[in-house]
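One chain is shown next in structure tokens, namely the form predicted alone.
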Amino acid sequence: MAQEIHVIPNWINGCEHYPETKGTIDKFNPHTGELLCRVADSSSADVAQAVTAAALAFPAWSDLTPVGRGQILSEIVAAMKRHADKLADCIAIETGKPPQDAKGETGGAILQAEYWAGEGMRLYGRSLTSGMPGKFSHTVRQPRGVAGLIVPANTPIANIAWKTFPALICGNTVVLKAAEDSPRIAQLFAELTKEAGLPDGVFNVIQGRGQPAGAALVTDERVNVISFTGSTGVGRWIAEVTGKRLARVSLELGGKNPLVVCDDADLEHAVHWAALSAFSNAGQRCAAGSRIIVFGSIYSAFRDKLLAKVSSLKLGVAAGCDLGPVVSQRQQQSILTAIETTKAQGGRVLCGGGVPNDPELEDGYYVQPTVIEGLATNAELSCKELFGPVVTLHEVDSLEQALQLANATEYGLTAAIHTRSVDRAMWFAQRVKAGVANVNMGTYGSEPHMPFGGFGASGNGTREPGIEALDVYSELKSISFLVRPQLL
């Protein structure tokens, strides 16, 4: 007998609401490429229901005090520590991670969670002098209204609990476009908030594709502040249709990140964290270090303990497992069509460029490790982001021309550079086209109280988490008072 599928629907003003075609997608298992689920295939109609749940919402929860917004949400908090190991199990399974790395993930988003409950207590208002007699000035911070929030599949909870926590602590309601590659996970969070006694409405989940889920969720004009995680292409376009209307927008888009390592580095610790950097969560990150540029004087040393660390990797979803399979067959075979690609355009596969040999693996999206080199600096796969395990190396001469080569890209999103100077540090630190610029460490590493953000084609300049998301989920309000003195 045939196991029945489930259906992941979308959350709608506290329950479960199935969409109106009753159309579905088709979610797969990544390790073993097995029918796991199918997905509320949502359209506008379903969108504008979970929008006006969302406004209805609205009054009550922002009239609320910070503080007592902060209570409910740590709550919510109470609630993903109980369940913890059953929401790392639902990552581990829909985006195929190595259960430790799921359980890394899940305490991630629950530190997140726990500042942002935290954050009702203070929400940053100032006193302001004034050059008036008797004028005491101070600012406030009151809510947008509506906060639409898209998410990716790479880091789901985490990317969940990034932009949901601010956003309600903020007194803001929130519709969620789920990624339709890890679907569950977002519906056991809404289920989670339930439980943890979120008002109904306050929290909505939609599924289904970009199009035509999240393209509604976007283009609604009750939606007053959008935050969106993804791609270049797709945040210029949110970024013009949004700014019809002048709503807040904040934008995390791509990157292609360089990790310098220089003449003088601990080749060993470099090594290290190349590796994690470049294949770690499969390659899925943002912020992963997708080109290393190394002095000419180390580059064949470096080169070879790295091919050494890269085969030493193992490939699989069993706890102690490096790396798992990507998301999608869609963006496995995007990336094998890109390194074939690039041998076209001279470039050299030292290690990987393929599928894995073990049978235990060949039904999966899986992506061997792999490094490249030989390639012009302005070789497509050297300038755009391929959002998989695949690294270039770049050979350099001095640090003015590694500066300028992690700068040779429209992205600006992280940086790292690996030294015993501090002097070289600080100058790659500060000239360097990126948001984050990391020193003897990876390319990637924020935590919940770090402002995370890019220049140039990595965003929009906004900044999440850190204090600084509530210049994106907040409108800042200046209040002041003349005390006359001949009234006291």
The other form holds:
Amino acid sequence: MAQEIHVIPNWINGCEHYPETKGTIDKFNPHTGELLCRVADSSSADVAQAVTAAALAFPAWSDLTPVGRGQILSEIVAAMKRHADKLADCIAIETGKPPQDAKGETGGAILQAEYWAGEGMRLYGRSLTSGMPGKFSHTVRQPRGVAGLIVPANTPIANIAWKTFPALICGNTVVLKAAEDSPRIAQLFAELTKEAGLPDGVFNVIQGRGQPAGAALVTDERVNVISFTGSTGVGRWIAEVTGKRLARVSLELGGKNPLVVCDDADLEHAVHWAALSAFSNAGQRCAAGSRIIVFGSIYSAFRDKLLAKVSSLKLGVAAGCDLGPVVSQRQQQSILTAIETTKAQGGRVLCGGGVPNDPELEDGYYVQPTVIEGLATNAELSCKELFGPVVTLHEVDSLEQALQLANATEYGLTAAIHTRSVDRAMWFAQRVKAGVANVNMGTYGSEPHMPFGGFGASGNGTREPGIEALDVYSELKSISFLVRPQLL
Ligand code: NAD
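For the form predicted together with nicotinamide-adenine-dinucleotide (NAD) instead of the form predicted alone, what are the coordinates?
Next comes the full complex, and the chain you just saw is listed first.
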């Protein structure tokens, strides 16, 4: 008898909600290629219902004190801790991450949640001076209303926590558009919010495609703030639509992040971080180090060490594996096609370049970790994000040239430099076009209290998380009193 395939529904007003159209999207296991579940293919009418639920829940939720909201968020944190293994197992299966990576991501999401639950006891305003005698002024933060949060599948529970907790602590209610490739983790999280006592309607989930479901959230006039993490092309469209209707928008978009290795770098250390930056999470990080820029005098030595390191990386989903598959067959095919195109443009594939030759992995969406050299700096793969385990190597003669190359894409998300010279490190970090610049580390590694976001086509200038996220999810109001001594 054929096994019945589970359908993941929406979550509206504190319960499961199946779209009336009954349409579904197939979701496959990235490691085996087998059908894992079906996902509600929501229409704009389903999105409208979720927004209505969030709008109706808004007055009561925003009326709670921030401390009161923080206490409820702390209960969600406790529920996430109780169910951490279940969350990690779900991420591992849906995204094809090795277990230690899925656990690490879950731990990061819990830390994020803890940080924001504590914000209930801060949410500081400022007291302001005045030129008018007797006038006393201060600022307060007020919620914006319904927040539409749109996330990708690459680090799904981290992405959900990153946006949901600051939105809720500020007093907004939420409609989350889950990623097509990580539907179950959003549903699990919604169930935990219920277990923790979050009032119905405060957090809702819409499953489905970017178009129509995500787009309906963006265009709904009742959604006052949109926070989107995803590709630059979709981000540009969202900026246009939300710009027209003057909704607040935060865009966290793509990256083509440079990692520079100077001639005075600790090469073993640099190779370690270069490999992690390029290949962890199978390269599916906005902050992946996908361009390595190396000083000519150490180029061959660095390249040989990197290739040795890459050949030792273990593919698979077992504990201790370094990288799993990419999340979908579509993504796998687009990466393989890009590698083939690159060869025609003069790129030399030094290792990888295809699917692994391992019968245990042949049904999954695997791409070998791939290192390419010889590409022109303006070749497509040198400049455009691929979102997979592929890195290009570039040789330079000086720090000036390294900086010029580092800044030569439309993006500006993160960057790293490896050097023993504090002068070189500071010179580079000050000048590189990036929202995050790391010295002697990888290109990723943000923490809940640190603002993250990019220059150029990597975003629209907002920063999340850290206290800067409060500017996304709240409105500032200035309140003034005039004290009249004659009335004493
Ligand atoms: P994507 O833009 O295709 O999809 C992201 C989300 O947006 C999904 O939930 C999708 O359904 C939805 N979506 C798609 N079209 C939409 C539309 N027209 N309206 C509303 N929603 C829509 O991106 P992806 O391929 O899933 O994710 C990879 C991208 O995300 C990469 O570019 C990566 O760099 C970026 N990313 C950025 C950050 C960051 O913090 N800057 C973090 C992680 C990922």
